[in-house]
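Form predicted alone, single chain, as structure tokens, below.
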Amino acid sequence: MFDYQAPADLLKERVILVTGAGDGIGRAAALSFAGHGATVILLGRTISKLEKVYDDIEAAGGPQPAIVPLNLEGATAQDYASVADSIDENFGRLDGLLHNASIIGQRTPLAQFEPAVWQQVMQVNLTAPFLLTQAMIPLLRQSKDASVIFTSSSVGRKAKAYWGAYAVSKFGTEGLMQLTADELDEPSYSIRANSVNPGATRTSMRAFAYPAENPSDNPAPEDIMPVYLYLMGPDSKGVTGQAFDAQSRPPKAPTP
């Protein structure tokens, strides 16, 4: 696993927006960020799931979070502008943005891939992060130390057959991250952007993609949080445009 020990107050007084915060890695990140002092804005499409995360954060004694219900499949530029206006009104800045929400779509050969599903995957996995990042840039510039994390995948760095739109969307995510990092590397502001490949993790998306796999063979979302905490906190200041692996391990020693 990524080797980082986060101080208890790592994210104290920071305001962080997490997409797909109701389940899986997004939920774990929201709880972890709040547990380290951040005020977390929970964005997702299922209000009941967001409310459960909200209650769990409060029960653990974290700062009071906020809920933003939004379905990324149909969200428009105006919807993201409205989210930005609400954050500006309530907080005046944004210190962190985790683009976590993604969908797989179909795992099928390109010859059989449904164009409507292709568009759906691109909308959620690539267009939504573009529009949300664009809307949040003025708020990120109000922060003294802002971090944007894009969620990538191993198939977004080396494509594999039958991963279709998901793989292509994650290649696009890496490009969007690099573009964001380069454009926002400005002397007047402190904004960094990086990507994280979570690797095989015990989530419903992983179970859908690999139904024959034993979930217990994979780490839980909580286990891969060190890289997210590192990138959201001040220890990664100045680190930008980089592709990280949440489950990076030292190479094994050769077998005698």
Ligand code: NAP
Given for the second form:
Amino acid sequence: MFDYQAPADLLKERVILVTGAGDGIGRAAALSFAGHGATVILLGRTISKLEKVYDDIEAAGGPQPAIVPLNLEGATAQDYASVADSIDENFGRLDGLLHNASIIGQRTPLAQFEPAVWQQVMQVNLTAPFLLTQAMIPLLRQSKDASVIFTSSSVGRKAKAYWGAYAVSKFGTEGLMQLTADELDEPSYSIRANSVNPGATRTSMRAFAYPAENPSDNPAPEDIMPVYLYLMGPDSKGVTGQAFDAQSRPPKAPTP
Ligand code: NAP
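Switching from the form predicted alone: structure of the form predicted in complex with this ligand?
Below is the whole assembly, all chains and molecules, this chain first.
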């Protein structure tokens, strides 16, 4: 696991937006960021799940979060502008942005891959993070120390057969991260952008991709939070344009 011990007040007074905050890794990140003092903006498409995370944050004594219902599949540039306006009105800035929401689509050979599914995966996994980043740039520039995290995958760094649009969208995500890091590395602002590959993690997405696997073989989303906390907090200031792994495993023992 990425080795980082976060102080309890690491994210105090930071405002952080998390996409796909209702489930899986996004839910764990929202709870963890709030648990370290951040005001978290919970963005997602299933309001009941976002409300449950909201209640869990309040019950744990975290700062009052905010909910932004948005389906990234159909969202337009105007929708993103409205999200930006509402954050501007309520907080005046954004200190952290975690692009986490994604879908797998199909795991199918390219020869049979449905073009409509290809478009859908590209829309949610790649175009939405572009549009959201674009809309958030003015708010990130209002922060004294802003961090953008893009969520990648092993197949976004080395493609594997049948991972189709998902793999290609994650390669695109790495490119979008590098572009964002390079463009926003401006002397007058402090904005960094990096990517995280969570590695095999016990969520609905993982269960869908690997139905035969025993879920308890993989770490829970809560276990992979150190790298997310490191990148969201001040200890990663100046670190930008880099690809991180949430889990680093010791080398496997040789098989006899
Ligand atoms: P998950 O359990 O399926 O959660 C995905 C979240 O994204 C859910 O909250 C989902 O909302 C939301 N979402 C999906 N489509 C959306 C849309 N159109 N609009 C708004 N929200 C949407 O997945 P996860 O395993 O936590 O994955 C989180 C990230 O880690 C993803 O980027 C994934 O590619 C990456 N990742 C995961 C693993 C792993 O082993 N789990 C490995 C490598 C990379 P609903 O709850 O409403 O469906």
